[in-house]
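A lone chain, given as structure tokens: the form predicted on its own.
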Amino acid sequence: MATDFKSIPVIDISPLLAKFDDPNMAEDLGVCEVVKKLGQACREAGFFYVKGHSIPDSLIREVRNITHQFFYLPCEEKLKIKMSAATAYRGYQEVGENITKGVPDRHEAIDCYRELKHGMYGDLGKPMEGSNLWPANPPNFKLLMEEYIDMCADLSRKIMQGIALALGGSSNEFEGDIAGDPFWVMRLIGYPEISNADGHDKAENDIGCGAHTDYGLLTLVNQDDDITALQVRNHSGEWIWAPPIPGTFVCNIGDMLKILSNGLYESTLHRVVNNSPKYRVCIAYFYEPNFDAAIEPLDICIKRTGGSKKLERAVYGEHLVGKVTTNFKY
């Protein structure tokens, strides 16, 4: 459960990278304390920085350099990639087409999912059938961002090995039928800057993204350095920065972690503000179960939290879909 907690946690995660393929990885000193931190961020804020990471700063920065490049380029160019239920639901989003609980947010974005073949999971999967719209320009997008997402998803499959030994698991809990073949989803979001024009000092709607919680396991935030616009709600519903930490991603659990968890560990709400006069760039990394897979509560978690289940059981795709297609204006 959330806490009314007034920062977010920033965790050393190198020790557990270090033997993340060691099979008594769980007796090592320096993953246990990483594990009893992964263990108190997911209780207390449901979120937490990570350093000692592993994935290059250069890299970091040039996936943040080039999605600046793509939203700085003109509306006609960015409409090429254009996202649609044609498209499944991959592509680019104009300002305001993104929708939060009924409200448009003040952002764009390209999204991009793991891509599902026709008939890989029957009528489950058929609405995201499809492959990702890459633009052309700037040249070497798709190579960059394939391999960002490649790293990504080795550092989430890893930080969920401690998060498995934080719940009372094995490192290889998340295996398997829940997420050994896990689904990912990318979106690379562009929130406007604040404009004075006409005199005007704000937007009619400065909320970037509406609050939400994100819909999987495990969430990778790369933001700019020099915007604070994250807000992270902790029980008594004040909001609380998230400032960027140069070196850290900002990590955050999803809706099917805190089914596995048993409500142990909360998908917290959280939103974006973006009051500053410069254009925002966020690339988030949404690590999550297998497409089919069907969570309910882990009896590890049932057995922690007074031996029943609390919370019902959910199968992601079908999860996924039902976010996706009401958060689309058409």
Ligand SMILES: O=C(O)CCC(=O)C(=O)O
Contents of the next structure:
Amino acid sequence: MATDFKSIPVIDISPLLAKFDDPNMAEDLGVCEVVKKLGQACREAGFFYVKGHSIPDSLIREVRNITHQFFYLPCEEKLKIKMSAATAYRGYQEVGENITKGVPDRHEAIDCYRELKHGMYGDLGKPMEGSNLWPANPPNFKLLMEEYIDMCADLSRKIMQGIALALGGSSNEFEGDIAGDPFWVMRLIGYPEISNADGHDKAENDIGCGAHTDYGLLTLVNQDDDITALQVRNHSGEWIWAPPIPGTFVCNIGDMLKILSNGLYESTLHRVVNNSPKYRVCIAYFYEPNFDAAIEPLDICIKRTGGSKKLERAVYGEHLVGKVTTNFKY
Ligand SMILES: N=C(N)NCCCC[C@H](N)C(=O)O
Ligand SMILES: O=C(O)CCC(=O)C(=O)O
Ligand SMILES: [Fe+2]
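Switch from the form predicted on its own, shown above, to the form predicted together with the named molecule and output its structure.
Starting with the chain above, the whole complex follows.
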């Protein structure tokens, strides 16, 4: 449950990463310290920054640079990888095509998803069956992004071990049926700068992405380091800025982790407002449960939250498909 936090904590997770494959990690003092901070951040804000994450800064910057380069291309070039239901919602969407709570967002994006083998999840997986669409130029675009995705998956899994311990479980609580074979989503997002050129700036939609929660377990946000645009809503309804802190990812809890924790952790509302004179990019990596996972509150969390189930079971793939098939204007 969110409190009226005024800022978002920064957590150095290097002690956790150092012990991820140690069966006695829970007894390590450094790990305990990180776990305590993770637990507090997840309970109070549902948001935290991580530093000491060991993904090279050069790679983090390069994925942002290459994303800037793509959005700078002429429209007809970008439309070569246009997203639609026929491409399994993979590919490029123009500014205004993504809808949040009925309002078009002022962002453009390339959406990518873990590729599903044909028939792998029966009818449930059908709408998402397809291959990602990558820009042809620069030629290393796909490889670079795939390298980044692998590193984000690895890092997310380790942070989830820390969160599992924070919930009072074992470090592998989320392995197996919950997220042993995790699905993932990645969005390369571009938020146009505010333009006053035509006199009626602040047009209908100056919101880059309307207030929403993320769908899965854990999100890793890699944002431009010179623009503050992400806002997180606290319990009193105030919007708290999440400014870029170089060398960190902004992390937040998704809807599935809220259910697993029986509401002990909130999937906190957030939105994006780019009021700056500069074009902003963000690479959002979403670490999700197994596509077909039936997610319900963990027993350890039910015990910790008064003994009764407060949240309904949900099948992750259904939740995702429900969102994806209603997020776009077509
Ligand atoms: N895969 C994730 N989490 N994407 C977040 C996008 C949020 C905006 C979307 N239109 C919505 O209303 O959810
Ligand atoms: O642009 C950002 O900083 C966050 C984007 C976001 O919240 C999302 O794509 O779910
Ligand atoms: Fe989000």
